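Shown next as structure tokens: one chain only, the form predicted alone.
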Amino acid sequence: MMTKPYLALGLAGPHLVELTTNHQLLERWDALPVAFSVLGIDRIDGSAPAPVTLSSSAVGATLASATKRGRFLIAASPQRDHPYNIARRVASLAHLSGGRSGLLIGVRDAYAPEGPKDAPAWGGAGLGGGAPLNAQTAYDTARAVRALEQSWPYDSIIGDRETGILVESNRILHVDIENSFSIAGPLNAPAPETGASVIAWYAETATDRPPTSDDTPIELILGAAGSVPVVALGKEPPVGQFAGIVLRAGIEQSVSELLDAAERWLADGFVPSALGGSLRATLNLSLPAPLPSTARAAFPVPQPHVSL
């Protein structure tokens, strides 16, 4: 028996502006039983930049605080940002949203300026050259984000008033990454209570699929070469067995039109996703393995406060 796919939404730049400036639309989006929405999918899917957009992570922060149920992936690329900065945003959004957020990593960001020709990754913001801009760099970025988000275990925060030890700081670990980037770590924010954030990849063709490794951080592949194809609003769902479908509006189409179509699809062939809850639980994804036990501790074992 075929399993019904879940439904997700793809929002481009103008839709982010429309959604965050219309309270009624925001309430309607928050009440829609879809698995997640991609905020700014046009940043990384090869589209030309639209006349207007908003920062994907800034919109994520707005939705995390203004809504209670809707889940989302922010779109990011190493073209503009160093992995450490992406990791800090990803972890912060997971804390703000209660685990309703995740990351869609891309090779290029259509809205980012070109960086230095010899090292265009992490050079788009004019902060200095970093690495080649290719799939391996994006993949290494995802690996860095995953490791950094796990470097400060959430349950190391114990708040022991009797000893004065608030954090078992010896459990905070260096990540010691040496690939496209050189990062010692750790992240200066604890891991989300709901665990490391979901990391997705966009692949329209087989050649767009991510590199592979035993410790791959990629848990979800969107696009025609993945398990969750992207379908333009106005088209029919593809034939076949898929985990889910992303319904994507064009920039000439409105958020209202997208939500109207999503409601019709949910009533005909798609399984509604539970309202609220973490993105990881909704997609039935297991928690990634923790950092290896051989990782260096960033701090010594804390001692009871001498005045207690």
Contents of the next structure:
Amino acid sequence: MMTKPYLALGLAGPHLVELTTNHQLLERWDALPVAFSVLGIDRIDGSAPAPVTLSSSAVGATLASATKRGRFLIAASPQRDHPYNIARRVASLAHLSGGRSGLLIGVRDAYAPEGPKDAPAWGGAGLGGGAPLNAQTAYDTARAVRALEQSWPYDSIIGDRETGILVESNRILHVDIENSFSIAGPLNAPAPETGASVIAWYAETATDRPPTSDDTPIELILGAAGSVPVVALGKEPPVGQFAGIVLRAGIEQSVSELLDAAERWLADGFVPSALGGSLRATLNLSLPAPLPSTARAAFPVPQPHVSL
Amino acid sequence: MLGYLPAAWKTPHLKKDAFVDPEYWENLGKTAERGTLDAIFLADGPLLGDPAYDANPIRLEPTVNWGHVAAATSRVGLVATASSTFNDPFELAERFLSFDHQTGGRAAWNVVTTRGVPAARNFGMPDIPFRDDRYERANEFVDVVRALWASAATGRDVHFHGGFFDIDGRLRVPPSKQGHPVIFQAGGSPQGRELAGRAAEGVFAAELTKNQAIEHYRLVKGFARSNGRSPDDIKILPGLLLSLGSTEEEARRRSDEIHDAGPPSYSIGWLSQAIGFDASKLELDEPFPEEVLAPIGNAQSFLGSIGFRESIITQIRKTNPTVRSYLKQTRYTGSGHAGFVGTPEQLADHIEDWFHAGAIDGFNLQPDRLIDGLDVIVDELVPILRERGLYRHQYETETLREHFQAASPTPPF
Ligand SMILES: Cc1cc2nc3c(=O)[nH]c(=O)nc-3n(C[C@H](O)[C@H](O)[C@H](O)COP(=O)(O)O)c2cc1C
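Return the form predicted in complex with the partner chain of this protein as a structure block, the form predicted alone having already been given.
And the full complex, kicking off with our chain again.
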């Protein structure tokens, strides 16, 4: 039996500006039963930079507040960014959007200048660190973001007014990551109530696929070599069985053209996704395993206290 | 950020996870806007202190947090702190200009250099760089960011080759309604003040006395002038920790209650950090020994703020209190930042006094507990200031930079 794919949207730089500066578009976007939208897919899919763009997380912050149902992936890459800083924005968006957000991690950032030759990923920050600009570095970034988002279990927030203990902070863990990055952790925000954010990868060909490991943080692969191919607006969906399809507008096409096409596709051949709810629940992804029990506690067991 | 006092979370008005609750933040923004405040401010650092008894170490990323609040408000300015030590200037410039674009020109970047080993360890460094190195980097960082913001308007590439950064490229983010974000600087060291005089449009200072504040006000405005800027282009806003009540008695009771609801290890830990001496080793019922008050041996490796430390030592020398009574007394007089405990009327007097003395352009008010403290500022303090002709009745300007430009000019000095 054929199961129908879900629909997702791919927005490039100019669409981010168009969508967030137009209330009617935001309303239409929010009412569309698609699985998610990628905010700035052109940042990481090998495209040339468009004339305009916005940081994905800034757009995500607007959408988290100005809309109630639409889900989205922000695009980020370690080219000029650090996993700790990415993890903070990812976790913050998850809290503020009620879990409607996730991360699409990219190898390169089309809009950013190259860093130094010996350490083009994060090396441009001039702190002495940095790594090669390759799939392994992006993968290590994703692993760090995942671990950091899990470093502080949400249910450790107890708010016990009797004992004066707000957080069972002994349950907060260092991540002690040593890969392309060295990160002690923990993150300075708790894990989202809806669980760690979904992390996606983009692979057009088999060689673009992510490295693998037992603790892979990658739960979704967009692109022809993944389970959710990307189709340019104006083209037909590919033949075959896919979990979903990302319908991607070109920079000369408008957001309303994209939304028009999405409405047509949803009426024919695609399964509508729930309106609202977390991205993880919508994609039917289980919660990732928690950090290993061997991880170092970041703080001592809190004690009830007396005043000065 | 639930309020500057650790026990702010204990009020029944708050859900246990209010600090990550979108509605909590939206309401703060809307309340501030009801009071036509110029801006709301978020401190920041890329590290976690122990949140066992206190929500203050918990931090959503400020550009995301304020970006969210921006969509629920339309006029209030949004100041987001970010480190010049633990960011890449290209990414930061792109993100802050995007944030400014999304807020309709209401954004500011508060430049801090960040202290603390735990922050360094999140970025693969054994320790933070010395203060001089952090400020040298901060200076160059700010130059790169400003050049990139300019590139967004001109469309021309930046070619920057400095001691820390090499950037060939430009931003493709559209300029915001105010062009680019306002820059703030926070920190009281000489290096911080120079950076402020050169590049900042707002300064968060830590001032305990009016005379100190006047001196600092003139110094920083003087730096601005010697950099070819108008003293009006930089607004000086010291922090002021607040407990307000309808009588002085009630305000003190409120302050005592929220203080007593928190653990004493906080004030002891805070003092240790601020003066560079382990205060838990001190006799609580003895005065401070001279070795604690003497000038700092190695200013480079001192982790605290030199500005904060100076203010505190001056204060202690003035009254020579016991350690316990200093810790209790700072409930009323402030701890690094000045404190204020009293009625809205008295606070209006205080603001008016410092303003007319040429000590401030405004205050960065920090309520003990925001959930009810901000309402008192908005519904009781602001109307008094309006009556006295000291504050706007409604927003007459749109962007944060315009809000600032609408303020009174710097008095002659
Ligand atoms: C009023 C005020 C607010 C500050 N806020 C922050 C902050 O949010 N984050 C931070 O890392 N440092 C903050 N700082 C610290 C300074 O940016 C600086 O890192 C530190 O004070 C050491 O440098 P200094 O000697 O110049 O003050 C603040 C300092 C002052 C005086």
